[in-house]
Each structure stands twice: as C-alpha cells, then as structure tokens.
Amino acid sequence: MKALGHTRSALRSDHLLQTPDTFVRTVLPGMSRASAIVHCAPTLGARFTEYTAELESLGALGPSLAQRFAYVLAGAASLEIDNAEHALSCGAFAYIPERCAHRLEAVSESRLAIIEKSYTPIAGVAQPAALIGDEFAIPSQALMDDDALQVRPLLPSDCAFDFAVNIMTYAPGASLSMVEIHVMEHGLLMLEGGGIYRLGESWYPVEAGDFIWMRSFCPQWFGALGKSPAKYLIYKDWNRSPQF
C-alpha cells in the first residue's frame, strides 16, 4: 500500500523540494506532442523558470522570448536556429537569446531540462548569442581546491550573460565545505546520486530526479552520499548588481 498523504516534497519561505512523486504534468503553449513539469516560476517566488520537458519522437517546444537555456537529460534532440541545425545529444545544451527565432525539436522520446530568464541587460555591454554546447567537452575543474568536489560551467563567465549553468559532481561522501548564504538564487536538478541537503533550517535527503529552488539568503549545504557520485545541475543568477 503506498504512503498515502507522505511525500518528502516541502515548500518553505525560502525553498522547495520537489519529488517525483508530487510531479504534475502540463502543456506550455505551442507545444506539440509535448508536456512539462514545472519546478519553479515567478508564482512561487523565483526570478527565472525551469521545467522538464518530456517530449514524444518529433514533439517540440512552443516560443519564448525570454532567453532559453536547454540540457539534454534523456534521448536526443535537434535545434533549428541562425538558418542551421544542431543535433543535441544526451548532456548536449544550447544557449537561446532572447527574442531569438528557433525550432527545439525531438529527435527520439526525449527529456530536456529548460530554463528561461528575461535577460537584464548592463550597459555597454551586447546581450550574448546563441551557443551550442557538449558537458563532456568541458574541462572539470576543482571547487575550492577540493578534487572530489569537481564543477563544469556550462556558459561563459563574461558579463553578457546575466544567469550560469554549472553541472556539480560530488565523489561518494564528499561535502561542500561550508553552508553557503549568498545573493543568489539556484535552481537544482539532481541528475544522479543522491545526499543530504541542507536547506534553511531543514534536512533533506535527496536523490536523482529532485528538484530544489533556493531563494537568496537561504542557507544551503549538501554532502553526497552512497556508493557512486551525486551529480546535479544548478542554474543561478550571475554578474549583475542585487536589484532593489
């Protein structure tokens, strides 16, 4: 018999745990032979929105004219844009300008992971282009010195871009070494492993298919626990000044 009326989904002031379990399905306008669950968005608090898609062999995402940014999480998929395709295979992503005319596009049954952001532009500075990219192609690079903390960023650090896309891999009982309190707000997706999370004054365990938003200031910690690596995928907003 399931646990009826148990979940270990929360929702505080200045978090959410979503769990697979609690998960509801949606269709977004324009898409095709397509749903999405949605993790966070401007309702609940957040400055971004993020969501999984799930799409059928030939299924396709609606328009944005926020900027778009796509991980590939299962199957594969292919983005018409710029008069040239792109195949994107699993752990492939794409950075989608504002404003910006394109097609996202199954290729097989497919999951991708979407955020879109309207972009905050600073002066001086052009709003960045499209960029087609692969996780694997992109060195890891040690977190505070510590090798079983290993980080890929996703997009570029330059000041065009006003949000980053890291991929956080931890080694089997590695920790963050500090709980974090900063201006920034994540999104989290944890792809693999699972851990101990951290979240204002709660305790989370945590496992691949989670999602976590944390608002600014939320105190956050995680350690990965078991015998293979936890792995997420984590948006946060990056280079602008704290809007009052």
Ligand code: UGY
Second form
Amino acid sequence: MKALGHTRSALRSDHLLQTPDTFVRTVLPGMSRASAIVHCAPTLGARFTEYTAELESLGALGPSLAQRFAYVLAGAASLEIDNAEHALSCGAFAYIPERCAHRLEAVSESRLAIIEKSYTPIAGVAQPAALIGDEFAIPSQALMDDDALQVRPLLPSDCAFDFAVNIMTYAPGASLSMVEIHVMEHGLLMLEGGGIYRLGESWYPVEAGDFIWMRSFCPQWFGALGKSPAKYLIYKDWNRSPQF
Ligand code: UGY
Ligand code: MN
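Now show me the form predicted together with the named molecule, since the one above was the form predicted on its own.
Whole complex next, starting from this chain.
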C-alpha cells in the first residue's frame, strides 16, 4: 500500500528536498516527444532553473534564451551547434551560451539534467563560447585534502563563467568537514548512493534520484552512508559579486 499522504520531500524557506515520488511531469515550450520535471525555478526563489528532461528517442528540447547546461544522466543525445554535431553519451555535458541557436536531441530514450540561467556579464569579459566535455575526462581533486571526497569541476574556473557545475563523490563514510553557510545557492541532483543531508535545522536521509535546492546561506552538511560511494551533480552561482 502507498504511504498515504507521506513523503520525504520537504519545502522550507531556505531549502527544498524533492524526492521522485513527488515528481510531476510537464512539457516546456518547444519540447517534442519529451517532458520535464522542474526541480527549481524563479517561482521558488531560485535565481536559475533546473529540470530533468525525459526524452523519447528523437525527442528534443525547445530553444533557450538563457545559458543552458546539459548533463546526460542516461541514454545518448546529440547536440547541433555552430554548424557541428556532437555525440553526448552518459556522463557527457554541454554548455550553451545565451541566445545561441542549437538543437539538443535524444538518439535513444534519454534523461538529461538541464540548468538554465540568464547571464550576468562583467565589463570587459566576453561571454564564454559553447563547450562540450565528458565527466570522465576531467581529473578529480580532493576537497580540503580529504582523499575520500573528490570534486570534478565540469566548467573552467575562469570568470567568463557565472556559474559552476561540479560532481562530488564521497567514499562510504566520508563527509563534508564543516557545516557550510555561504552566499552561493545550490541545485543538487543525487546521482548515486546516499547518506544524510543537513539543510537548515533539518537532517534528511537522501538517495539517488533526489533533488535539493539550497537558498543562499542555507546551512548544509552531507555524510555518505552505505557500502558504495555517494555522488552528486551540484550547481552554484560563481565568479560574480553578490551585490545585486
Ligand atoms: O561547492 C560547495 O559549496 C559544496 N561543497 N557544497 C555542498 O556540497 N553542499
Ligand atoms: Mn556548498
């Protein structure tokens, strides 16, 4: 029997935990043979939008006026941009600058994590160009000298980029060394494993498939539990003055 009226999902003023049992699908403008689970958006108080796009074979996303970042969670996709076509397999990602014409299409049934954010320019710094990469080609680095907690920065650190997307992998039992409280907001998709997430004054069991939004200054801490690593894809605003 279903747990009537019960869910691990929780919405508080400084965070959202959205678990798969509460996902509702919608179709965003221009999508074909595809649907979206919108995880966070300006209507929530976020300064970016994140959704999971579920595409049938040959399904496609609509256009985006904002910058778009896509990460292949499952299946295979192809990106047509700047007169070239790029194959994106599981673990591949693409950064598409604002107002850049492109077509992102599924080659087989696929799931993509999509982040969209309007660009905050800096005087004298050109917008980044489109970029295609693969998580497995990016060397990981230990966070604060802890080899059990590895970070792969998917985007270059240069200040042309106004956001960062990282993959963080925790060995079983590893944890953040401190409760973080910082100006950046986060969108986080659990990819593998699980553990306990502290958000604000609450502690939640989390597992692969869950999404978390953290408002700026939301107290946060994670410890990985279980016998396999915990891995998540995490967005943060980056390289810009907080003076908005
Ligand atoms: O990049 C970060 O702020 C990251 N360490 N935060 C987190 O994992 N909640
Ligand atoms: Mn953080």
